[in-house]
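There is one chain below, alone, in structure tokens, taken in the form predicted alone.
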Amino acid sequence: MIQLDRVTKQFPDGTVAVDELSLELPTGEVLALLGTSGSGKTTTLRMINRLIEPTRGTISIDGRDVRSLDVHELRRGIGYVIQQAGLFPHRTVIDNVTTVPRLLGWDRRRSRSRAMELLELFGLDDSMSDRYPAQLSGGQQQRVGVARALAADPPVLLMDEPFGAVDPIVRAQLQVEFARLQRELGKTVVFVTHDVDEAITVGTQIAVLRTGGVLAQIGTPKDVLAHPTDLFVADFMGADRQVKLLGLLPASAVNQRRLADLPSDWEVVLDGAGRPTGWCRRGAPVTTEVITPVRPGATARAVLEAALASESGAAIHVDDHGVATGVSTLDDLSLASIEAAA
């Protein structure tokens, strides 16, 4: 557990970067620190591993004040990932990943075994282990950076906008991959970002900070989206908060109507196995629109996107075999969103 109790950081010029910040992060949770530039996100992160010392207040990990620990001992128990990966350019991938284990006295075989295990976990094949950072793509470098931070199996991981330097497609992939890995690894993570969608994807808790490092709200992504404490939080989370909220709900939360119960003159065209092949007007002899079905495991947001993309204003659900199971309209989505926010 990480606890901050009335933590303040005031720099010599008088600037207050963080002001009386108190929050608590249970073990195994991911806290997304969210805010604009100047809200003290990175300063807060760096105070946890004492790259910056607080002016006053207490930061503790599992009940131990971080200032009571030797700084090197403290940092060896904390993984740290930054935006540009921060890899050593003159070392190979595997040597980068084994940096901390070797500093801790692990033997070469154990260090390399752990490194190869992590590289495989991050989807990097054996052939990349002997490459240098310059020979990797930006996304691959970030994967190596996270693997290096996890190499000695630290209980705490600090991540400072780790995916901010890669293109949007790779960034989305890394976010989903990190969320999947976190479900397996169960680390206690503080994740700095200015991106609302990223905070929702990776965080089990979100802390929204105002300029000057003042806590505006902390809660689950659902709580912050559905019940912002004030106009600042509501504006920061975006006018499309209800759409974002649908991304947290499974598609199964949306009402499904029978295929014959669409309140319009559209109908689903099925093949002989019951799989949807398109839409057509009732009574029309030919299909007039191709469809993208909502598959098992999708979110309610996928239902919305499918419905908006269709002239019919409805989305078709299918099972694992691609057989149509029902349809959802935009009205059904509105009800799901309202119930989720309750």
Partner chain sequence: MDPGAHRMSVLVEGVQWLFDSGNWWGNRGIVARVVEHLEYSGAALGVAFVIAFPIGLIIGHTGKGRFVASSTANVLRAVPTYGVVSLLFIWRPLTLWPLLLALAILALPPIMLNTAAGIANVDPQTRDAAEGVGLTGFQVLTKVEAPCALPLILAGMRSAANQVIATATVLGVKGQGGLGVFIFSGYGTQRYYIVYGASIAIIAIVLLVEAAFAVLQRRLVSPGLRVARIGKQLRSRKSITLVGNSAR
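Fair warning: this is a prediction, and the values are worked out from it, not measured in the lab. Positions refer to the first chain, counted from 1. C-alpha atoms forming the largest set that superposes within 1.5 Å between two forms make up the rigid core. First, how it differs from the form predicted in complex with its partner chain.
- Each of the two rigid parts keeps its shape between these two forms, while the smaller one turns against the larger by 20°, per C-alpha superposition.
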Contents of the next structure:
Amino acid sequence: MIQLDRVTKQFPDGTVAVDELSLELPTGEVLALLGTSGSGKTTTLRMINRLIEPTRGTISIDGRDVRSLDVHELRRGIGYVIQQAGLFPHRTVIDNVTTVPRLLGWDRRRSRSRAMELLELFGLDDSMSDRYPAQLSGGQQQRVGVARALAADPPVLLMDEPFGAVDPIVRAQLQVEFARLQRELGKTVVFVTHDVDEAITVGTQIAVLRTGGVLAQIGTPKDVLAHPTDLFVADFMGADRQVKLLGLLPASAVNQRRLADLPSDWEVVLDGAGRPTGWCRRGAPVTTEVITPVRPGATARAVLEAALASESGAAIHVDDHGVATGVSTLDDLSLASIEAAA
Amino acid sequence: MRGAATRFAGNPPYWNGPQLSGNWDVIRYYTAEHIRFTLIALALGVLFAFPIAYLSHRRPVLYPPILAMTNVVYAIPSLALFALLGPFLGYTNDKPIIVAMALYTLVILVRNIVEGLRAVPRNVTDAATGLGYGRLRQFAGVELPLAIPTIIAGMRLAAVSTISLITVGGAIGKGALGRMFADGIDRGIDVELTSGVIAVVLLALVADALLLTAGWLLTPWTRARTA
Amino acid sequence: MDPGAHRMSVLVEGVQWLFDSGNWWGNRGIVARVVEHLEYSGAALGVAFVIAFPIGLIIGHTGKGRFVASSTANVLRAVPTYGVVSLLFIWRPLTLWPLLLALAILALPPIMLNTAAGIANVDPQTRDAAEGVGLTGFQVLTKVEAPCALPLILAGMRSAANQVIATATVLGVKGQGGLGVFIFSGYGTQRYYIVYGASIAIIAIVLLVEAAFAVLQRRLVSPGLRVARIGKQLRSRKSITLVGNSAR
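Having seen the form predicted alone, I'd like the form predicted in complex with its partner chain now, please.
The complete assembly is shown below, putting the previous chain first.
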């Protein structure tokens, strides 16, 4: 568990970067520190491994004040990943990854085999291990950066916009990959980002900071999206926060009506097996069209997309066999309806 | 006395006695000569450095051989260079010294100009090309200004080393303030020698400061960042 | 006589003088002078390195004192070696060793400034990562900053060596030692072929030393930095580093 207790950082020039910040991050959670530049999110992160010392307040990891530990020992026990990876350009990939194990006094063989294991985990094959950072793509460098941070298996990981320097497609891949790995590894992670979508994808908790390092809100991504405490958080999360929220919810969270209960004159056309094939107006001839049904396991956002794509303004839910089980209208996708359904 | 008489052929003023007072005209005379040599050498060096650098920049194949050649020139001790130029320019006039200094200047400048041009960010040159700049206009209007800090650094180095190196000419009866070194050591006048050394150092520092200021005035955009 | 032929003949005589084994041996022979030349240059470089390298490391690592260092370097560069040698000769004509000081002055700026610039130019992200994973200040310097700065440090030493060897010529001003003795005496007696012969020897030594540094660069510098440089040229460099040269 990481605890920040009324932590303040005032720089010598008088700027207050972080102001009376208190938060608690249970073990195994990923906290996304979200904010614009000047919100003190990076300063907050760097105070945890004491690259910056707080002016006031205490930071503790598993109940131990970080200042009670030797600063280098502390850092070796915390994984650290930064934008553009910060790989050592004069060392090969494998030597970069073995940095911390070697500092901790592991022998060469153990360090290397651990590093190879990690590289494999990150989808970097053997031939990469003897390359130099400059010979890798941005995405590969970031993977090596994360592998280096995890090499000594630290319980805590600090990540400062780790995927900020790669293109959006690679970034999305890395986010998903990281989220998947994190489910296996169960590290306690603090992740700095200014990208709301990234925070939602990787974070199990989101802390929104406003300028001057004041905590605006902390909560699960769903909480923050559904119930922003004020206009600042609402603005920051974006006008499409409801859509983002739907992306986090299962389709089953959306109210389903029976096929017959559509509040309009549209009807679902079914084939002999009960599978939807199109829409028609009540009493009018059957107009078959291409439809996108919502399958089990989809997100609530898929319901929204299906409803918007359909002529009738409603989405059709199907079961594993493709048999229609119900419909949802745009009304059912409102926050109020979802919360009523829950 | 005989050696001194040949060294001061013509009518340069002559250092009298072991003290400084009464000898300022000597310092003034050789300082003026020193400045003249320096200006001519720098001007010559600059004049030839730019086309060569432009060529090396446009045709990168040419740069390694040019660089190798400049390295060889730079490896030649100045006295040896004076001698090497002797058969072509004569042994008894100022030309070998000035040309030798111009050569060193050229060597320093070509390297600095090319490195400065290479350091211009690729996206800037791409943007300039994209905006429709012609080659020469892009060079003069975009690349060269951005390379000014490096070029000025090269000019400072060239000026300081030229001012310092001209004195070696004193060993062969030339070399402006360097003649005060030679005369000082020949006649055992510490003060003349020391004044010469101080004059050279001061001259070099003034030239350095002037160039530094010129660079500062020429690159307002580098100051905006820190303000 | 045709002046062109005269030029050539003086050069040819210079080469002949250099390759005439009759001029090689003895304590005033070419070999002895070459050895002296190398001894004095090497000693001056060594002295300069011991002083300039640690200062450069500290300035680069702490980022403090850069202005003082570059100003000092400029003053040192402005000092005319020939003048200092002459002064020292007047004050202490008995031994050559004080003259090393005059040569060492030349070597200080390139070693100090290149070391400082090399360290300061290390990518801040790399340094941050090094600290962040738990390297101590000393480990950051020795394991990350110094190896990354090595190309520039070696370039500075190469430049210093080049200047010192070429400038060591002035040690011959009153016949003290090194190959400069031939150059000064050749001038004095108007036997210019000796000047050429000795100059060729000095140039050859400088080029050999340059080649040695090129080999050293290849051996010592991590291949990772060589690859990195190609990519780096596309980006702008933060501070411009001069592989500085000065008086000889």
